[in-house]
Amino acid sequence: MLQLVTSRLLGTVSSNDLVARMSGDEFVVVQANVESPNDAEDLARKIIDSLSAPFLLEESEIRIGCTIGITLAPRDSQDAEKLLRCADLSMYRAKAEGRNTLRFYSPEMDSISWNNIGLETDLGKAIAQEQFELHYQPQIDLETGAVAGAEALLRWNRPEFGLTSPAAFIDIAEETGLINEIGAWVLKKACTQAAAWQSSPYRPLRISVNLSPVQFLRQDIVQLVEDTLKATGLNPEFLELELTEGSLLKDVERTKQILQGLKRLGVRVAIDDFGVGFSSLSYLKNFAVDTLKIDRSFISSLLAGSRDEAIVRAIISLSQSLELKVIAEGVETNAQLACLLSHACDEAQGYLFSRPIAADAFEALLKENPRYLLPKQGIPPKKVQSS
């Protein structure tokens, strides 16, 4: 594949230009006789167009994309090493904005992009130095008020920064491929914790783990899950893997195969953030899923008679018709919960019940064996000791 890309590049640039492969799938083009930035942009767009055309590799048609960062000499620097660094920074910015894009270097990229590079370096050390931890948010059965499950949520206890949400680093982890190692750690840690809870006097508890789209499609996720279940001793029926709609539709045929493999293992599959992705619902018929999680954007302004209520009611009705479990996430007020109860939503999670908490705090919650007194006529939920 690299040889084919090289041929395309050589066929696109002029005879006076230089093409070099730096490492991995990174190439550098040194363009001669550039009179204006437009010359560099024109060549970059030709390269993008050239590499966007399908490749024939071992009788298979392969499509790829590329992102391009551009730096100009002597405007940005006359030092070769600095120019390469500027090109790298601008490519990094292009990557953040999507495939098949190009960006020129600008000085303000220095502080932003170097922060990201520092983040990448720290991420590489985080697993070895045991800086990650999981917090758990309870999922409440809205028929009984009992804790039915928990979503495992990753936190990075980054030195000098404290607990850091995945929103701050997950994109970098996906771009660099570190997400596979991080995701494998999360899965094993969550399953180990869930197995410990199963073997204690607590009720059987389902554990939900989020899978990155990159991890889901690029890693042998079925084998990873099978190996993890064997290593931790967790019963497969108590593991639920959460996927976004977008990740399911990136490669439909491969997704079907993966989901079938996961179902053979006996694990459950949930679609996270349901309702904000693709409008086609055909995948609910074709994909082996068990649960729909209503996106929090519909819950945040959920009021009786609102459009959000109509959407939530439709999602719950759809789930019931397809015999799928439905969970509402981001529940924060009594009014939201009352509305969900009126439409027979199966489960809910959110700050109204509990913030994500560390394993020992969650274990204390389970040890109390609580159930939540669900609201009636505006009475807020509160824990009561079950018999």
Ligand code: C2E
Contents of the next structure:
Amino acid sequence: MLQLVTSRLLGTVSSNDLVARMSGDEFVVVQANVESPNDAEDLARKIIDSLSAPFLLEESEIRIGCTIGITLAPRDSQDAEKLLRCADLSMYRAKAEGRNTLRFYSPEMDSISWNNIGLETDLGKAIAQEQFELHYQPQIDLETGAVAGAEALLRWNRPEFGLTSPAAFIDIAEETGLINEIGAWVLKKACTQAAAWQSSPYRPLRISVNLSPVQFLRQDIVQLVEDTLKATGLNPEFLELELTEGSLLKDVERTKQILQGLKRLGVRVAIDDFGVGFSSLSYLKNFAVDTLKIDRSFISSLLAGSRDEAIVRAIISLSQSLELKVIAEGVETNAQLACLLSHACDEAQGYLFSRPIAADAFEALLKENPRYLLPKQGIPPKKVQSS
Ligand code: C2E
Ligand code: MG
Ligand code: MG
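Given the form predicted alone, state the structure of the form predicted together with the ligand.
Let's see the whole complex now, leading with the same chain.
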């Protein structure tokens, strides 16, 4: 696809112009001999036209769109670096207005947060430069106090910014489609890690992986999961995929099919952040899922006698009637834990037990094989060695 786009671009510019692919799906065109802004605008419109005709790729017809930011030298700057930034800024502005649009740079765009500019470019290079890592947060069985599973959480070791949480980049990754590549990497890494932990003497350990709606609704997510399980040798019953409302709301029929496909593979499916959003109960009617994860917002002010307690109790008993596993997210205090125990919640995860930690630290935790003592036994939870 990149090659096809490149040849269309080369066919549109004149021989003195320069076409370069900067990263991912970002190209730069340097136009020579610009006499007025109209010249630049004309070329930009020609490019939009040339890319709007369908592409033929392996016998499929594919349509794409593009957005163009334009900066003029010497008007905006004479510094190459600054010009690229200006072009980037105006492209972001164009993007916000929809596909097939163009925008000229203007100085008031400088007020846009610089943090986001360059994010897309950096994100495009992050996989190849091995800047991603997974951290693991234990999920505790509230009957035994043992580690029952681990949620894999993505971290980006972004140069100059340090370890960056997915909250800062998942949106951009979804918007640009990079999430597909990133998500496939996450799945592979998590399954490889989990397979290694299964064959170790510790215990069978469930691994949970978050799927983005963009990734989930892709045609071949079932195939991707199947291939990944095969390649990594992980037993499907130890993989749980976490979906949010965004995945489940869009297209009920497709979603049903995809979930059935995943069921056939034998993997588990959890609804993440359960309780926030719109029509949560209809998911339970329509879709075969295995686990509900109670959203952190209900846990954070969970006190005996509170409205949150009533909601949490209701979600737990709903799960029990439907024979689903129920996991409380974001458990930070003993009081919250005591409340969950009193309603027989299956599992909990949160800073009270452990923050998400790097793979080697998690492995050390597994080796230690802790049993978290739970308040119903009269002792505040702390890690103790089991025999
Ligand atoms: P999530 O799946 O609901 O993950 C739980 C988030 O809560 C994590 O944030 C975790 O670090 C945080 N957390 C856990 N325990 C506590 C606690 O006791 N207190 C508080 N305040 N927070 C706690 P994180 O790692 O920043 O991830 C944020 C979100 O980004 C995740 O929410 C998930 O939706 C998304 N995400 C993470 N990794 C991936 C990934 O590999 N792919 C996709 N598509 N999304 C991901
Ligand atoms: Mg999650
Ligand atoms: Mg969640």
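Under this definition, the rigid core comprises the largest set of C-alpha atoms superposing within 1.5 Å between the forms. None of these values were measured; they are calculated from a predicted model. Numbering follows the first chain given and starts at 1.
Once both forms are fitted on their rigid core, the CA atom of residue 89 lies 2 Å or more apart between the two forms.
Superposition of the core reveals a Cα shift of 2 Å or more for residue 36 between the two forms. Core-superposed comparison between the two forms: the C-alpha position of residue 342 differs by less than 2 Å.
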